[in-house]
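As structure tokens, one chain now follows by itself in the form predicted alone.
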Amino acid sequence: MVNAIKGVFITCDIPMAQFIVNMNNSMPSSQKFIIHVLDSTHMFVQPHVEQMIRSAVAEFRDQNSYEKPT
């Protein structure tokens, strides 16, 4: 019998995938959202966390962007 799970497929580079995996690992076990890591740049996550991941990634990128001093 086939079991289907609704989720979101994420494709990203390796550092961003590690960031998402670390986010998942920092959650309590009842709130972990990664369903399956397919390879180093692809993963399948629960659909209700899509916006949370997008926000965390955007914040991470903003914090790690170079701004030329004036």
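Residue numbers count along the first chain shown, from 1. Keep in mind the model is a prediction, meaning the values are calculated, not measured. Heads up, when I say rigid core I mean the largest set of C-alphas that superpose within 1.5 Å between the two forms. Shifts are known only where both forms have a C-alpha. What changes on going to the form predicted together with its partner chain:
- 65-70 is the sole run of three or more consecutive shared residues whose C-alphas all shift by 2 Å or more between these two forms after the rigid core is superposed.
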Given for the second form:
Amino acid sequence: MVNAIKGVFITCDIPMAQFIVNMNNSMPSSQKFIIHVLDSTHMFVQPHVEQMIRSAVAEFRDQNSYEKPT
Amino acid sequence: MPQVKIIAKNFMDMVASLTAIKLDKLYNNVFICEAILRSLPPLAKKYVLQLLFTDAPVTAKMMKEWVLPDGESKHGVAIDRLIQLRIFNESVDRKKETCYSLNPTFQKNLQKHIISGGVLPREPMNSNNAIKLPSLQELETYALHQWECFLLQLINSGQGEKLTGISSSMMKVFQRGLLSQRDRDGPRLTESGFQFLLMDTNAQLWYIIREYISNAEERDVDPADLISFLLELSFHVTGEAYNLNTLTDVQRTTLKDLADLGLVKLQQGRKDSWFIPTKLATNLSVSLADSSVRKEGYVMMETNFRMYAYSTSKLQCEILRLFARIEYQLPNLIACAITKESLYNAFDNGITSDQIITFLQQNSHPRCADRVPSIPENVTDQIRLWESDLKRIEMTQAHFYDEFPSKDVFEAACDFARQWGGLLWEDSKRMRLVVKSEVHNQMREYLHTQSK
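Form predicted together with its partner chain, following the form predicted alone:
Next comes the full complex, this chain leading.
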């Protein structure tokens, strides 16, 4: 019988995918959110982690931006 | 980010949505007939002129033969437009074929108009009345100034000073789509508000006029009358004075509002008062045909991401502040820089990189505009890169299916999902499928029926 799992489908580029996998691995096992890694640019994760992923990516982006010290 | 766009919807769409009776009343005015004729697509214009002096209906089949095979789509568009505006009446003749004939009121009035030439219901006043008519240049500066004050007030309603005479209830109507009321910080521009500011003047003008007309019903003014007056106004001569006593009361109140927007200039002499239409008014019917008057550009973009705007207008400063960091302001120059932070700010507010780039291209200084491309490529590329940097990850609510009993069931499920437009990803080797959540319920029922 066909099995259906509900979640969120993520499409991104390869560096971002690695970033998400890394974030997943650093989480304690009760909070790991990746259900399946489909290929190098797609993955399937649990629902409700959208916002967390977005804010983590935004933080990563801010760390990489240069702010001139005032 | 949701892509909300305010489309400067064609005035004609609004006219087309009026009821049949109102439309017939409108067609009694020859100027409206001419304005509508001007706004039709070229093929439709040809059809109208061809059928103008024919009394008998023409079969649809015969009209199709007039067009070459690759013009079929244009033919369809033209006929649809004409039926929508009720210029063409569809009927069935004795041979049970559809045929078209021109709306009789429209036909009669257009014929009269072509034969006798357009005579406005009012004459320009004689110049020996000792009126001091403003020169065309002065008129244009006046119109521009009024329009800018209006726009500034529209977006900065938090400021205490009232720059124009438009009542605050009218302003609220215009601000309806553009500003959102937030109790703490005061009203803020919405996404559509930002896009509105970056449009060119004609598009903005049409948006405001459309809002004005849709609001007319609430003020007990018949929108058809308003439309006919506006179109009539667009046929007046710029710079000529027309006496106010030739207008009805309703038209007079409308004129006062239009003066605040900068479409006409009101003047008073000792005995009479008159109005002078500006270029903004006469452009009303021209811009129906989607041609825009090219304003003088004022922005110079350099490869080091610095921008110099040769302008003194407060409005233009505000618009530039939307996406660039203003460094300093000199008496005739605004120096700004496009930075990552200023662009991120703009993207947060809902402006897209395409809008910013089109705005820069349309408003580039004549010296810059001669160069190809008018904006340096590294700047446009970098703006687009910064925007795509914000969109690296795409997330969709979905369902994941695996453990299919057989390859056939898997293939059938794939096709089903594809038909419903919900297929996101499939793996035929391991028979796994990802489908959008919206399609999940249909998918589940389909799989139930398959397994029986």
